Each structure stands twice: as structure tokens, then as C-alpha cells.
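Below sits a lone chain in C-alpha cells, taken as the form predicted alone.
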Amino acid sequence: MLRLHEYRYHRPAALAEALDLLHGREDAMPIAGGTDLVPNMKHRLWTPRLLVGLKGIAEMQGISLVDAEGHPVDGDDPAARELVVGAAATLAQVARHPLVLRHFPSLAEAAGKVAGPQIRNHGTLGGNLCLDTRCTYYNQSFFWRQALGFCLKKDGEVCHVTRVGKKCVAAHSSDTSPVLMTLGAVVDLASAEGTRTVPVADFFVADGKWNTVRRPDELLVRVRIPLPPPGLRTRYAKLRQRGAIDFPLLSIALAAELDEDETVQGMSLVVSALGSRPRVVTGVEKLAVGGRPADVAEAVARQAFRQCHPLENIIVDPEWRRAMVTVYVRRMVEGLSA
């Protein structure tokens, strides 16, 4: 049985002290639904020495709609302007939202298919944006990583994936990230020195150790999306062993702008669980606009297929893997005139 280390736990009523509780402190850290953090823990992975809990913090709780001053509005209201999502929202919250629903569909596949109903009913939005990534030589007890000599990742010098370089190849593995990057959506982080808000596009950085641009000591405080407009349609794809519990294998999510003739106008492909970052599909709106997606649908599968390289970071065929590129993204390209 693997156990956990002994730590304390404090669950504060206001952002502004978990801040504090944070702010200085090399040994603690954020827990919100722990369904990641806390296997991670019985591994050895992590071992904070303090836990902040976050779920009783109004700031980030809640789902609503606001307008261009942040003023909560009705569904209906012509004012509003963006979607706002507490951090501390969980995934079957988002799942089930009817604004979510009704705005961001692909939202709410992309949150309705991490894990299993007991995950989703405990995890949270911002702790799948800042889900820890995974790997072959990671995700494993202490005895069998110390029996390996350990990875670049945690305790080790060498990446077993790559053998060169300095950088961690581990898998992002969240769902709803490459979503919200289709969504143009953005996020708000605080700490006790103050707060920014950062793209989604840009909250993820190339190297798996920490793959974003989070601080320790920094808060993910809520997920901001701007309405869509009348004519996108979105798609979300997951590639995974079983039809539910698993990590991807693959994720693709899909944004495309069409008119009323059902031409594209825009388009916005992003491909996750392949290396510790999701992956934009660049070029795709050179190929797409002005043609209708089942015309277009085969130089997008190509365009993707030609960037997404998987790598040998989880216990499947990188080449089948890479395959699959494809064979979703055209599935999905198509599928939008349905």
C-alpha cells in the first residue's frame, strides 16, 4: 500500500489568505479536488509539506455570464461579453452548465470526458489546466523510479524518453486546455505580489518539469472566455484505451468560423497528450478558408499530421498514435456541416 508522507492542511474562507499561506514557502501548495496531487503524493512525487485547500473560496466558485465591466449579466442579456469560470469550478459542474452548453459545447465534452464521474465530480477546471504531465518514467512508485536511477523530471539527470537534452518531454494530458486555446480564452492568476492574466495560448511552456507559466506561489483564480460568435462551431476529440477513466492518448480540439453558405471563415486546430505543451496546428486557416469543410477536411488531416510528432512517453505506438492525427482531425473537419 502506498501511503502518504505526514502534512498539514489548511483550508482557507478567502483568497487573500491562501495567498499569504502560500506566498514564501518552498513546501506548500494548492489543493483544490486532489484527484491528481494526491496520487501523485502516495508516489513520492510531490511532497509538500503544507496543503492549502482552496474549495471554500468564494473568488473561485461559480459559473456565470458578465459584461464588458464584469458585471454579472442574465443568459439573454445582449451585454454580455465573456464567460466566467471559478477555477474551483468542478469538471461535472462544466459538463452540465447550460451556459456552457449553450456557448461552448466542445467545453463541455472536453470536462465531461476526463476520468470517470467520481473524478469529475471532485476535480476541478484549474487543476486540469494545471494537471502535473505524465510519462512512462514518471507516474511510478519510488522504488521502481530509484531502481531505474530516477528521470530528468524528478531526482534524475537523464530523460528516458529522449536520452539527450535538458528538457522533459513528459505528456500534457489535459483535456480542457487545448479547448480553451481554440476558445481564445484567458486566464487570471494571483498571488501575494499581485495579479496578471495570461492567455491559455500562452500558459504553457516547452518543458515538462513545470509546463506553465504558474508560479508556486501563484493562484489560478478563474478561466475567462469570450462569447463566440454566430457562426463558429467546435468539435473535441479524445484518443484513449478505454472509453472513459484514461488519460489521452491524443486530444484534439477544433474552432471554425463559417458562414451562412457553410464556408469557413476562420479556423483554430490544437493537438494535445503528445509532448508537454499542446501543440498549434499552424497554417490551417490558409488551407481551410473559402472552402467548405468536407472539400478541406484531407490538407488539414495532412497539415496536422505533418506537425504532431508523439513521442515514447506513454505505453502505446508513437507511429499509431501519429496515425490517428489524421484519421480524427479529418473526422472532425468533416463533421462540422453536421
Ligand SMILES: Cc1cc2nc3c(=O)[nH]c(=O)nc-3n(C[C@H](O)[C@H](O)[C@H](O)COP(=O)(O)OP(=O)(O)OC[C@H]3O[C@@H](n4cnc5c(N)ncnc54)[C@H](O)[C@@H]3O)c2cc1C
Given for the second form:
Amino acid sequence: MLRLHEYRYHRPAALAEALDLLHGREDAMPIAGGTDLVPNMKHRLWTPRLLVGLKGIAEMQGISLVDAEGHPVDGDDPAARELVVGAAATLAQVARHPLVLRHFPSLAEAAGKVAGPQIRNHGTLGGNLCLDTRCTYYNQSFFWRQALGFCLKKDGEVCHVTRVGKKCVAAHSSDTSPVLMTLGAVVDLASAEGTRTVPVADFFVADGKWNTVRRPDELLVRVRIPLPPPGLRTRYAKLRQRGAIDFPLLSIALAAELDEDETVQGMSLVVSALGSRPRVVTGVEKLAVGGRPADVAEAVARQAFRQCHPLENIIVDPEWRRAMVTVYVRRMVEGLSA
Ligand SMILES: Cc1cc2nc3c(=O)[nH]c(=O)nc-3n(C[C@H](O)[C@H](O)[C@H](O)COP(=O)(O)OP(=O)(O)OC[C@H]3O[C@@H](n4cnc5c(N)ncnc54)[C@H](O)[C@@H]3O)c2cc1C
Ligand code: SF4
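Provide the structure of the form predicted together with this ligand, given the form predicted alone shown above.
Time for the whole complex; same chain goes first.
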């Protein structure tokens, strides 16, 4: 049995108190649902002495529409500008909330495809965005990792995947992040020094050791998503070993604007679970705009294939995962007209 180390736990009710607890303490970490952090603590990947629980913080709750000034408005109010989702909202709440289902079905789908029902009831949207990267050589017990001499993400000096270089290439494995990128979402990050807003597209960096721009003393307070233009269609697809529980082997988010003639007016495609951050597939607009989904699907799929290069960071054949990029993207683009 894997046991937890000794730690203290605080459950503040206000954001300011949580930020004070994290300020200047390298041995403190936030915890939301704990569905990622607790297993990682059991593996001695993280050994915080103080855990700051986020689930009781009022400022991190709720899912609502706001106007341009950030004031709450009703569902059908034409003044509504963006959907605000508190970082402590559970994935189950996101997956079934009427406002998410109505405006951002791909987000509801991605949240509903994380793990299984028990984990979605505890796991939060904030925790999903701040999820640690994953690798065959990292998500193992201390004993297992020690036997291999550890790796450079934790306690060692060598990357067993690339064998050269000083960068970790563990896989970004969050289901909701690629979708939020295609939707143009931003996150509000707060610390004892103030608040900053970062587009989700700029939140991730290409180093699996710490793959976000969030500082350890910062909390992700909320996600804000601009309401979509009328013709926007969004899709999410996930390749995994079983139909439930498993992390993605490949995840794809697509958002496309279609006019009344079903002609593409804009397209955004993000592929993830291959490297340390989600990858925006470039050049798809040029290939897709002005065409019908069925006519441009093959070209967009080939473009995605050219730009995606999975590594052996997960114990599933990278060539097969790469081949699936073409299959999934083609089907998703063709399915836009459905
Ligand atoms: C069996 C199993 C299967 C899983 N399958 C999937 C899957 O298919 N897809 C997927 O995406 N995930 C999966 N997960 C991972 C995890 O359950 C989810 O990503 C979940 O959303 C994490 O949220 P949490 O609130 O539990 O995060 P926690 O475990 O509480 O935290 C995760 C990390 O984020 C930090 N953190 C949490 N909230 C904040 C915040 N508001 N501000 C700053 N930092 C914060 C924590 O310090 C920690 O480093 C799986 C987990 C398990 C155990
Ligand atoms: S990618 Fe390399 S450094 Fe990163 S966790 Fe895996 S083996 Fe370690």
C-alpha cells in the first residue's frame, strides 16, 4: 500500500486567506479535488508540507453569464458577453450545466469525458487546467523510479524518452484545455501581489517539468469564455484505450464558423496529449475557409498529421497515435455539417 507523507491541511473560505497561505512558502501547494495531486503525493512526486484546500473558496464557485462590465445577467439577456466558470466548479457540473451545453457543447463533452463519474464529481476545471504532465517514467512509485535512477522531471538528470537534451517531454493530458483554446478562453490568476489575465492559448509552455506560466504562489480563480458568434460549431474527440477512466492518448478540439450555405468562414484546431502542451495546428484557415467541410476535411487532416509528432512518453505506439490524428481530424471536419 502506498501511504501519504505527513502534511497540514487548511481549508480557507476566502481567496485572500488562501493567497496569504501560499505566499512565500515553497512547501505549500493548492489542492482542489485532489484526484491528480493525491496519487502523485503517494508516488512521492510532490511532498508539500501544507495543502491549501480550494473547494470552500467563495470566489472560485459557480457558472454564470456576465455582461461587458462583468455583472451577472440572465441566460437570454442580449447584454451577455461571456461565460464565467469558477475554478472550483467540478467537471460534472461543467459537463451538465445548461449554459455550457447551450453555448459550448465541446467543453461539456470534454469535461464529460474526463476519467469516470466519481472523479468528475471531485475533480475541478481549475485542477484540470493545472494538471501535472504525465509520462511512463514519471507516474510510478518512488521504488520504481529509484530502480531506474529517476528522471530529470523529478530527482534525476536524464530523460528516458529523448535520452538527450534537458527538456522534459511528458504529455499534457488535460481534456478541457485544448477545447478552451479553440474557444478563445482566458484565465484569471491571482497571487498576494495582484491578479493577471492570461489567454488559455498562452497558459502552457513546452516543458513538461512545469508546463504552465502559473507561479507556485498563484491560484487559477476562474475561466472566462467569450460567447460564440451565431454560426460557430465546436467539436471534441478523444482517443483512449477504454471508453471510460483513461487519460487521452490523443485529444482534438475543433471550432469552425459556418455560414448559411454551410461554407467555412473560420476554423481553429488544437491537438493535445502528444507533447507537453496543446498544439495549435497552423494553416488550417487557409485550407478550409471558402470550402464546405466535406471538401476540405482531407486537406485539414493532412495538415494536422504533418505537424503532430507523438513521442514514447505514453506506453502506446507513437506511430499509431500519429496515424489516428488524420483519422480523427478528417471525421471531425466532415461531421461539422451534421
Ligand atoms: C484514474 C484517473 C483517470 C483520470 N483521467 C483523466 C482524463 O481522462 N482526463 C483528464 O483531463 N484528467 C484525468 N485525470 C486527472 C484528474 O482527475 C483531472 O484532471 C481533474 O480535473 C483534476 O482536478 P482536481 O481538482 O482533482 O485537481 P487536483 O488534483 O486538486 O490538482 C491538480 C494540480 O493542480 C493544482 N491546482 C488545482 N486547482 C488549482 C487552482 N485553482 N489554481 C492553481 N492550481 C491548482 C494542484 O496544486 C495540483 O498541482 C484522471 C485521474 C485519475 C486518478
Ligand atoms: S519525458 Fe523524460 S524527463 Fe519527462 S517525465 Fe518522462 S522520462 Fe522524465
